[in-house]
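Consider the single chain below, provided in structure tokens and representing the form predicted alone.
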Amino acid sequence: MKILVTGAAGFIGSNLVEHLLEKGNFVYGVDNFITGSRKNIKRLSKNQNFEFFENDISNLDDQKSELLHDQKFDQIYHLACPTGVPNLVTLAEEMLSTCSIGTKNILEIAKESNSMLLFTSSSEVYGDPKEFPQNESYGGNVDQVGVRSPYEEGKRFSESLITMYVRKYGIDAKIVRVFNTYGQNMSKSDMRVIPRFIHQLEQDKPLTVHGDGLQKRTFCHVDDLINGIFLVMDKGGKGEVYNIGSNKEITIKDLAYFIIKISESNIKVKHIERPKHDHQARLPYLSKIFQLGWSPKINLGEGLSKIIDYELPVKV
């Protein structure tokens, strides 16, 4: 199949491209490296079935736009969007333009190609939820003008735009709401908790926990996430939304001590000020994705051990 992946140089995007290439597909990747990694593309470009375009999907240049419109893709995986809590102000405009103009540009390509489309939304659309677990029909608790709003509201707008194209133009699109994910190709500059802890461990620095560390998270390995994404693309309902993530909760404080134990380290834990916009917990209701036949295979201990062994081949 001929497949387009936006956000191909990102953490999830590069893993997705790798899996698609392993299946024998021809993949076109697009990224502008605003938060993606050139290292990921360098590794992928060794495969002759991968072609990469450096471009911003919210401002495609004429030549590359024409090339993409002419390809007639079988499938499109739309992952492009700047990420990262430290970027919520500095890249706010880019988040909003990617989720609006960029998503519309990709939807037009899908409409012209008559291709299937899968959009990776986020658990951020639930904001700081008041209902647990969050099912796909829950409208969330979002501050429309808060610090996190460029990403939260951007993803919510993308979902609305996509469902409009399903209803009005009949395109075959599905939406996946991604909960906390970790695994290979995470950037060391990523300030999400697992890459931050691993980087601090590598530098022999204390693991910094925000506040008392009692806020809860769930963590899904990227390989499990991608298996779920493939399943939704193949078997998901047209216009349907699916949560994908882990339903096993752990506090951030316990996560820090768990990583210290796995790494056989003597590193300490340091508590620092917690951002006011940090949510207390999110927990996905997974009945819909389970009904498609998906279940996570890699537990947190196994997944973290793989990362630590790769980053720190000699135990600290």
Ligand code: UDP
Contents of the next structure:
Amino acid sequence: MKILVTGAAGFIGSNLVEHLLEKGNFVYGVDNFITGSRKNIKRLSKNQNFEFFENDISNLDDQKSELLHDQKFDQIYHLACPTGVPNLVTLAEEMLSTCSIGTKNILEIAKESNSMLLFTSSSEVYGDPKEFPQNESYGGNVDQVGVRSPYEEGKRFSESLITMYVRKYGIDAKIVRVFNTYGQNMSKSDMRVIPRFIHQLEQDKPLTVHGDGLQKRTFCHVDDLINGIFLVMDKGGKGEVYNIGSNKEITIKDLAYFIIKISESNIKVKHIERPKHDHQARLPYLSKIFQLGWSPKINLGEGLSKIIDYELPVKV
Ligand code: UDP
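Could you please show the structure of the form predicted together with the named molecule, as a counterpart to the form predicted alone just displayed?
Let's see the whole complex now, leading with the same chain.
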């Protein structure tokens, strides 16, 4: 199949491209490296079935746009969007334009070539949820002018736009709401909690827990997420939304001590100021994706052990 992946240089995008190439597909990747990594593209470019376009999907020039329109993709995985809590202010404009103009540009390509489309939305559409677990029908608790709004409202707008294209133009699109995910190919500069803790561990620095660390998250391994994404693309209903994530909650403080334990390190934990907009907890309701036959296979201990490259201090 001929497949387009937007956000191909990102953490999830690069893992997804790798899996698609392994299945024998021809993959076109697009990324503007705003938060993606050139290292990921360099690795993928060794495969002759991968072609890369450095481009901002919210600002496709006529030539590039024509080139993408001409390709007639069988499937489009639309992942592109700047990420990262520390980028919420600095890249706010880029988040909003990618999720609005960028998504519209990609939808036009899907409409013209009659491609199936899968959009990776986010658990951030639920904001700081008041309902647990978060069912796909839950409307969320989002502050539309809050610091997190460029990402939260951006993803919500993309979802609305995609649903409109399904209803009005009949395109075959699905939406996946991705909960916290971790795994190989996260960049060392990624400020999400797991890569941050691992980077701190590798540098023999204390793990920085925000506040009391009692806020909770669930963490899904990227390989499990990608299996879920493939299932939704193949078997998901047109216009349907699916949560994908782990349903095993852990506090951030326990996560820090767990990483210290499995790496057999004696690094300390340091409590630092917690951002005011930090969410207290998030927990996906997974019935819909379970019904498609998905279940996560990699537990947190196993997944973390695969990516922690920590050399134990020499014991004398
Ligand atoms: N966090 C932390 N220390 C860090 C980075 C993050 O305690 O160095 C916390 C953060 O406050 C949040 C959780 O870890 O409660 C997950 O943060 P992340 O940025 O990975 O993703 P989020 O779920 O907030 O989008």
